[in-house]
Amino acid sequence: MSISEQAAENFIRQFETIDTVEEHGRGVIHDTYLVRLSGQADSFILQRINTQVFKQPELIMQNLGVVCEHVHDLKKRADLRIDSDWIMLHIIPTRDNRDFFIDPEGGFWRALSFIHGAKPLEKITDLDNAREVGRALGIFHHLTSNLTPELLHDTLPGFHNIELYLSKYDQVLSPEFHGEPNESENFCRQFVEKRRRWAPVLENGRKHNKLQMRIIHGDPKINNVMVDNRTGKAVSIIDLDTIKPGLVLYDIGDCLRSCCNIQGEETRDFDAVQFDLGRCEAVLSGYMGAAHECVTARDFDFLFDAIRLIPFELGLRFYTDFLEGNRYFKISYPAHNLDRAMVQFRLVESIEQQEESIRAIIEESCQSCRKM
């Protein structure tokens, strides 16, 4: 019996038996398996948490438990304004009623419900897709809007804090870490220097109490949205390991970054990188339709900055990792993270060049939100 099968045994009742355990999905952090049970019993997702990334996995499970219980309680209310087919994951307890299992080698395992009849959205093919991604994030923010942020642990301290990322960048930029820069590196260095004074805009808003801490998803990219196989409608948002207290604008900016770069993050045709206005409008339309009750006037004031900041932040992280020897992000070739940084910085340029149009979309979203 494999180690995954041994772990799966700890999450099933005595009257159930395992049919198959097979690798599932394309995740790059955790080891994920689909466990099929014999007879009429249901399937479930089994995961071994990467404890190199998440140093305190038990805190992830506590956060997940708080949010799942909160949403399941909300869904019992008759006045809840979300689609009845929206699915929130369940944590499957072990035989001894715990929400995780530690194997003899120290592996940290957990089991989650499997969402039938749906799949991750791997690619945006039309504006309906973009709208559904925005709607999924909006539903998540709506459902967690009255949950006290202090109830959750900060499982990723410093995540989205641009001041910390700039400090790390300054440390690894010294000549002792890296030799003479090439053309792309010179572009990246000049790009960062021109924007470093502006970059803490959201953190400054938080420090001056203009932006309030709430619950964020932390990784609202396209393929974390589950869509119904038949209708194409979003039915869930998954990969909840990064839920934590934060600024919802980080989520909105990251969602738009993921959706609106038509060329994708792995292109090497930097000149073709562009922020798509049609997708931006569709994402915000879907988002505001679901989350309009919890979006504040201050959120709208800072929304353009969030759209501009998140690709800048990610580009900075990619370039810093390149300078440091590619320690964090997995690469396929030596300059992979440098190329990724170039893509994100070119996306920032496209956003800056279209500022007037993007602000007009934001204003239209604001007006529509007030009418809902």
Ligand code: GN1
Second form
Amino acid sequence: MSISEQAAENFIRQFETIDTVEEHGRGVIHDTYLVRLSGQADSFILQRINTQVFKQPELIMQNLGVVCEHVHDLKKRADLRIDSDWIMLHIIPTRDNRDFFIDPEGGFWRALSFIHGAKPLEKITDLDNAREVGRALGIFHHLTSNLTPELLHDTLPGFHNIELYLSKYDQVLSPEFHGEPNESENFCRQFVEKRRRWAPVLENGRKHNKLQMRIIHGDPKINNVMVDNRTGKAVSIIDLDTIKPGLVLYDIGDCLRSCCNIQGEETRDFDAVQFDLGRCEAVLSGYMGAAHECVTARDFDFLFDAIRLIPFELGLRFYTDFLEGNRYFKISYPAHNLDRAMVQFRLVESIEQQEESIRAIIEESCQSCRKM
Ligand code: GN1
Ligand code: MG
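Cool, the form predicted alone is there; where's the form predicted together with the named molecule?
Complete assembly follows, chain above in first position.
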């Protein structure tokens, strides 16, 4: 019996038997399996958590438990202003009623409910897709808006803290770590230098109490949104391991970064990288339709900065990882993280060039929010 089958045994009830345990999905952090049971019993997702990235996996399970319970309770309320077909994951307990199982080799396993009839959105093909991604994030923020952020652990300390990313970058840039920069690297270095004074803009907003800590998803990219196979409507948002206290603007910026880059994160055609305004408008309209009650006037004031900051931050993270020898993001070739940084920085440039139009979209969405 394989280690995943052995682990799966711990999550099934008495009288249930396992049919198959197969690798599932395209995740690059955890090992994910689909466990099918014999007879009528429902399939479930089994995951071995990557404990290199999540050093305290029991804390991500505690966070997940708090958020799942809160949303399940909310969903029972009649006045909840979201689609009743919105699905929130369930944690499947072990036989001895724990949230996880640790195998003899120290592997950390957990099981989650399987979402039937839906799949992750792999690509945005039309503006309805973009609107659905925004709506999914908006529903998540709406559902968690009255949950106290202090109830959650910070499972990734420093995540989205641009000052920490900049100081890490400064450390690895020191000459003993690195040789002569090439053309792309020169571009990256100048790029970072020109923007480093502006970059702590959201953290400063937080420190001056203009922006409030809330619960954030932490990774609201397109393929973490599950869409119904028949209708194409978003039914759930998955990958809940980065849920933590933070600024919702980080999530909104991240969602737009993922949706509006038509070439995708992995292109090497840097000149073609563009931030698409139509998608931006669609994502924001989907988002505001679901989350307008919890977006403040201050959030709107900082929204353009958030849209510009998140690709800057991710580009900086990729470039720093390249300089450090690619320890964090998995690569397929040596300059992969440098290329990824170039894409994000070009996206920032495209955002800067379209500042006026993006601010007009933000203003329009602010106006329509006031009317809702
Ligand atoms: C990482 O591994 P994945 O795709 O879930 C990263 C995100 C980045 C993303 C960019 C915990 O997410 O912050 O936006 O790569 N997640 C973590 O592709 O660092
Ligand atoms: Mg993720």
